[in-house]
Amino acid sequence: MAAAIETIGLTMTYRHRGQFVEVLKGIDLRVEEGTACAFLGPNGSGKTTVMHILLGFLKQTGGEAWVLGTNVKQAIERQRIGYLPERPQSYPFLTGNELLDMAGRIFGLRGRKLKERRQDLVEMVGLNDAARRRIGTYSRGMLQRIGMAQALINDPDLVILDEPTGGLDPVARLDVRCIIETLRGLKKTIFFSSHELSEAELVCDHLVILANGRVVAQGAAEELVGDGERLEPYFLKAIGARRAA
């Protein structure tokens, strides 16, 4: 099977007070197409910046990274992916569908097409008579739906998400674990980083997990964690063996 994300020792230094920190240490991952991976790791592993990498807002230090094929040093086709950021920001002054309508036009649709991609994604994600409302009367969780229909609204075959269920109530993780789950059956590939184990074990069927700066652990997820075990303990002892070393 292709691989929608690769990366080899992927490296990432900043410089921080007259001293270089080193915050990828050589990442290797491979991320088959088709499948839903939960990129998973504590505050300040590194998840963030391996998919500013792949998304081509960070260049990396030293090693490869390919995306859908194409090295990301090159023009990657942003056509077919789309990304929802940790704290997605938007206008407070255009309503939902007008922000989709923007974005639709920004990826080539118009009229009736745009229209039916539009209101698809808006009861796909659960917003309906909100999308009519302006964007700066929503909640938290209405901000992360109508950021998460941004991110579809080209249709793309590989999904980036950052944190899609952080902050949000019970009844909106849900909500969104039900749209992973849709998109995992029309066979696109998410990517998605969380610290919700709970919820990324219901929808992933790969684990990378990341542990200062370094790949820990990855795979299949039925093959990492065994039948009757749980994802949490694995987790822990896996970044705790890292710790440790």
The other form holds:
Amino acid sequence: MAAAIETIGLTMTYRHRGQFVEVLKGIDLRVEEGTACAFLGPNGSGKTTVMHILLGFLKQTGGEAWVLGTNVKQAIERQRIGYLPERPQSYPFLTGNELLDMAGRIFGLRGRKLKERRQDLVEMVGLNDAARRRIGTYSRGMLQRIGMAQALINDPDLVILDEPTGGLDPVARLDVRCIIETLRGLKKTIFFSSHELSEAELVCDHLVILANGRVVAQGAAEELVGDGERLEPYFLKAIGARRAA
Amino acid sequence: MTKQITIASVVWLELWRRKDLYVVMILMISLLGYLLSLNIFGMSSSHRYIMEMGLLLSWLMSWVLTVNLSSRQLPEEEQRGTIYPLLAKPITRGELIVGKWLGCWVAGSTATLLFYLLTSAVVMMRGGTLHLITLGQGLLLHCSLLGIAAALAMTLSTRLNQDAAATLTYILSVVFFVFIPDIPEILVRENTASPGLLSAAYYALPHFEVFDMRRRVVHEWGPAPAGAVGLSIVYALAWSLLLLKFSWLAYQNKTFRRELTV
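Please show me the structure of the same protein in the form predicted together with the partner chain, now that we have looked at it in the form predicted alone.
Below is the whole assembly, all chains and molecules, this chain first.
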């Protein structure tokens, strides 16, 4: 199976107040096409930094990364990628429909095709009634859902979601999980970071655990966690063991 | 060009829905309404005075509107975090800058057109006549200058926050408008220590005064030669493109704030 995402020895060092901070210390990861991969780790472990390198927002200081077969140092195939940032914000003066139209036009969608796609997504994320309202009036959960819809406007092959359920109430979290499961059913590659271990267990084929800028465990969920065991103790042990080391 | 127009349309919607334009229009109407009610020493030619004041207000308000709008576009995208999903789409940073600039420039020019229409209406109410070609030339040059102002504010906002970029744009605009044209006179009059530096500044920095046709409009001197107007527009376009190029250079490898606070 081909890799949708692959990194080899990815490193990232920042200069912060005159000192060098090593945020990523050689990340090797591989996400197969058509799978759902959870990217787990405590705050500050480097999850968002890896995502930003993959999307070309940041340039790594070492190592290589490929997205859909293209090295991130070159122009990656953004036409095939959907991205939801952490704590998504939007243009408060636009309506949900206008935001989706804007996103669609950037992807080259027009006229009826754009309208149909927008309508499908609005239904998928459950914003039928609110899509004509200004985004400034949306709740946190609605912002997350409209963010999800704009990430999917181009029917992407690879969906990168940065903490899609972060800060949401249980009902909104369940809605987001349903959307991820729908995408799984459509055989999309999903790469998402989360702090919700139970959620990762439920919706993902593959887990990558990051701690202190290093991958401390990765593999299929059933391979990493034994029968009858839960992910949480395994996760805590993985990041704790690394810290102790 | 579709991507740039899409980005520009968001700027227009922002201006419209944030009601900045309404506030400026209401202020303009109030001031012009006051001028309309004045009887200036019983003068029959007071419409010229009103035209002069109206054009001055148009310059000031369109300037404030364009500079504020342009200087906040990129910093607000970064603060809101909307820059990330935007740049994850097939749009380059250069296309984003051009789209934003186009939006600000067209928005500023549209507001200017409204201000000119309002001023013209008040002048006609006071019995004045309009020299449409001269007024049209004045409007065209005014809008061309707003293109440079928008590009300057955008360039500065790639590295500064919104307030700093707007303030610096105002200061530089005053320098380009007032100080730069006076350099030859200063060189003749004063015994300056660095005449070479001043001469270099005179030729290297933009001249905003070439876009000001207010006196020609107010005193009804007739239209300017078409060639001069055309050259001035080309000059504005060249400066706008140069500043947009600087914006792109400053923005292409910019690391956004989130990464700096790891």
